[in-house]
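Read the single chain below, which is given as structure tokens and is the form predicted alone.
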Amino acid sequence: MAITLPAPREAARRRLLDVLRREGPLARVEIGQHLGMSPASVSDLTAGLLDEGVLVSEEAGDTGPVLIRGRPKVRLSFASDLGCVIGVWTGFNRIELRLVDSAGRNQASRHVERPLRSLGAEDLMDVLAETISTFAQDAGGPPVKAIGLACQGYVDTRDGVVAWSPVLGARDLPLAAGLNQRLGRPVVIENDASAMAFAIAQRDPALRSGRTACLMIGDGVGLGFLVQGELYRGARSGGSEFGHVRLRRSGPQCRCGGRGCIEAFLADYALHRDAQLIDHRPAPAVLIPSEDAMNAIVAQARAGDTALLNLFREAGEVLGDAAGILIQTLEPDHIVICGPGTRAMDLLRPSFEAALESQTIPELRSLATIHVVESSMDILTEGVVMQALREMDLDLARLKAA
């Protein structure tokens, strides 16, 4: 006869798995410190998870003298054969995919160039589902248990809908439900800036304390805001479209249809557009310039091109203004500048710091620590990989019938 065990025990198991996802392998005493649980309670919970094969134990290295070190410390971590999850990032006509096992270890990754911007809703979901399925089949390994997808634009995480994205043609796109129907797996979706903020905070424990604002610059400009390490949501469970805050009414054209947005000064497409006007470089074949094209502009500016140096100086001022707005409206403990646009941070920094200093109330400015985190391809998918692993953990935390 099946036995239904109390929900509080499942909640405790989920909390325990969450700690191990966030902190990595831990000894039982360390788990207890994180959860505020007694050693007996931790041992009881972990015994069940070990018996079910969810967790595995390993002896931690200890080089102390044998006579005084006592029993070797045993750390617990996730088993690697419980299934896999796939993280997906959609950019302008490109897709990044990453597959990790249940222990969070990277198993495979892939970059795919596909025309996405011109597709209608059904065709787009067909293409994404086919791309994900092919990647999973080629990678092999344990079955895929969940999928996480990061997308630029306004993402309603509660209903799994991409309301608007500058890189997709369809609006009010029911992406989570559509991919779930096609793939038969749970799908979690997230704004890409919020996903990157979540990933960065998991890497640095200091950023999981207090309020952290992650300003992502690159293809566009996005903002992820965390409170005590968890993403802050708006009324529709979405993130912030901070890049589309207007700075100057008569400013340059933005992809959203407005003018003078933060993004219209600072995003890669804006910098490349203005660089093209300055030195008559060839127009890009697509709206979003390649990494090679952006690196060429940065290298030319570093070589002393006055006009391009002025272009980055103005972009740095806008970045400083943007950080000042965050400081004086949200009062964060930390501001993280991240994303591909950090490739030019040495060119942006002088005017960024000057603008931040001149436009921000000193007493508030002193409260926020500024961090710069260099981008990588992995970090584009890392946040949604972690959220997909959390989705998988929901099932792992459920008590099995006796």
Second form
Protein chains: 2
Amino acid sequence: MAITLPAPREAARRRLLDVLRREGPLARVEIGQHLGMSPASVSDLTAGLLDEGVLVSEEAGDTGPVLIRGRPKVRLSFASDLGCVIGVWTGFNRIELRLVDSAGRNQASRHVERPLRSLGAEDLMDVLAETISTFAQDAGGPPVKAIGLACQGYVDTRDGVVAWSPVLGARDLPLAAGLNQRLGRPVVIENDASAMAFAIAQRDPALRSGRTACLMIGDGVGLGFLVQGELYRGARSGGSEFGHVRLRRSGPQCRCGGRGCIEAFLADYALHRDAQLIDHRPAPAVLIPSEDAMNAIVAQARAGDTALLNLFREAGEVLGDAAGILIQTLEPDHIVICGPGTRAMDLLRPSFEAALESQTIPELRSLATIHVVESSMDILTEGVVMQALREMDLDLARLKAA
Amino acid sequence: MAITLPAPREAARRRLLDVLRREGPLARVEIGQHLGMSPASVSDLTAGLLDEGVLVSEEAGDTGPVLIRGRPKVRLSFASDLGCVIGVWTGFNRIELRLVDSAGRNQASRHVERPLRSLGAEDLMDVLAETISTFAQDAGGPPVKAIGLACQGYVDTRDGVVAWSPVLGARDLPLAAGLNQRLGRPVVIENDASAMAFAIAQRDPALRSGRTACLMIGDGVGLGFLVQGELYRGARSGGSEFGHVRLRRSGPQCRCGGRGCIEAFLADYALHRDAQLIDHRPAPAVLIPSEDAMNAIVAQARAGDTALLNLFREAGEVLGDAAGILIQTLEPDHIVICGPGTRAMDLLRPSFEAALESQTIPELRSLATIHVVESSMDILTEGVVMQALREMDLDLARLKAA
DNA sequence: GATAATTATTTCCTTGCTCGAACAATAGCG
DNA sequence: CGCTATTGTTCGAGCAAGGAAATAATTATC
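Next up, the form predicted in complex with another copy of the chain, please; the one we just looked at was the form predicted alone.
Time for the whole complex; same chain goes first.
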């Protein structure tokens, strides 16, 4: 029963479903233009997918009055009965959830305040599984076919293992298998910065060509690196732990245990902590400050608080150094700075640009376009859902039946 | 006359010639095993190449008595009349040359002492062209079909332009075109660290799988990064300028104009200069010290000179930091440390390992195998020759006629 | 309302790559 | 002198992909 498709066919199928999910319902000719294939080949491919019930032809009448003459386009879209996918992001004390149908359309979302760190491995997985299934039940709708989960730390995507995560307090945690066991659905896990990089690149075609290094600033600092729109995978199929590169030998404390890591200057918890220290207040108990608390710090700095301005100046400098390292190492076409940390980009920018300029070769620096993408963490779930959907693509017909 | 091969055929041809050059004469079945193709397909491919005169069948008798039964293997090899390729490396005050036949066998080599920095663009290219053609004449033998040149700096391989090189004192120098014009032969240029990485990986199959970051220490410090045996290419098809990543904000002067770059601690010129300064001698006039001078410094340190030991300790620390950044950014399977600078590896190693350990996550660090490959600069010409040969592979038949 | 124009899709055919199966060639071995 | 092991060749099938032309489905225009 398991129909094994030949490799080229399979790759073509993937590309087709990718473009259809990204660009919405498309006619066969349009798919052909996107993929650089002849309409004949597209017809051939789509025939199989229509046959399997993965795709459906759009009803003729629902596009309203047609203004061009000629035979009207028949757009193809994902079948509505393919089921849904849940995307999850686990922060330090928050879980973001999102339900998406197989075409990539958002159906429901929620976020839950819940500290995860103190839990052991089994409890952690229990809590996650329960949160996810509650969300699925509340959302109702079509059955959930797969789960994608983004989390901080060094994630082995292929084997579904969180190899290292200071936030989850985990080492070699077989998270995908554990959740799969509890939920009875396939689970894909991914580093959160990689997921965000992927999601952002889905929205901007320019970022899908060439090499894109995506620095996410938020609870921590992470890097997602894309080559021709695909996530770069290292030796253990994870992303990098760029946030824990040590840039100042005797810098502030990082939650990884080291000192002077990039994120020890830029992450929300670091900025919040150092802001408290400036005011001679005790270091805060909550490691992850609220959005309001962060906004307050930024506002105070914008009002002219010199000590805080200094803090952001130094953070910007570290960001510039980090971007400089990426430029001199990876020779990227695009540098994207994203995540909640971009809320203070106006404060970071002067020192960021100065640092970047002082340590990169102009010939290399000028190749890389700097993009600042203001993005909250909920886009993350979008990214990891995309990943899960792509993983499913080859099994859609089978999953439909299940 | 220009026979355009379809893309898959072309790729298959490349792979076949690659493996034949690397593994020496091979029978069709053996090629099939290396490439994972059926003998039938290999026969089909080689038929064309034999027809064009690119390959020849080995004479039957010259393997001596056959000890296995069955139809004897007929090994295929590159035709001997395909001509040669010259590989060149330009150092600060030295030019290395090497003549190689199309099968990759070394035929002659030479090195010339010649400072290149003070020359202008035109003079530089004149000198190089003259040196190359003199070498070709002296070496005699089959006609030279192409030239591969490795040089320091940021090299755009696709367009053949040296975008930036403090050693050559060049900016946007169209070196490949200039030499092509003077020599009438196709010229391929490459960053020297990339060329060395490629050459080293040709010798060790392990380095051709997964991701290999190759740090070359010598006149300067460079990085060659390989993914599945192929050189990583950035936005402008060059490698990186990793040697000019600034690791210490107020470190020693670098020849790029900045301060605290990786190579300002590790390159021969930097170690030599700082050794002179320790002895309160004036900074040396010659920027690139001789091999003897470097050996003397190393010997003096090994004898217990504390100031020099300190110098190497600090250099090792920077090397560890550099490797740490690579590990946390690229998640490589292999880190190779190579080049003349490995002569002092015993002095660098303790602080190298301490620094590496103190700033990398164990889960990531343990993935990467550290290789120290003692290699002088002449292996470089090998690497760039390989590149040039590969560039030629599609035109071999045409070049044979020319 | 008939006809022309236009666009989408399908059908059919060709090309090119790869592989499996059958077959030829060759040499050791009993 | 068969038998067997191994290599290499030939031929045909299968498959992907593209192009030409036929077909289908509309709308604009007269």
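Since the model is a prediction, treat every value here as computed from it, not as a measurement. Numbering follows the first chain given and starts at 1. Only the largest set of C-alpha atoms that superpose within 1.5 Å between the two forms is called the rigid core.
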| item | value |
| --- | --- |
| Identified hinge, 82, 329, 24, 164, relative rotation of rigid parts between these two forms | 82 |
| Rigid-part reorientation between these two forms, C-alpha based, degrees | 19 |
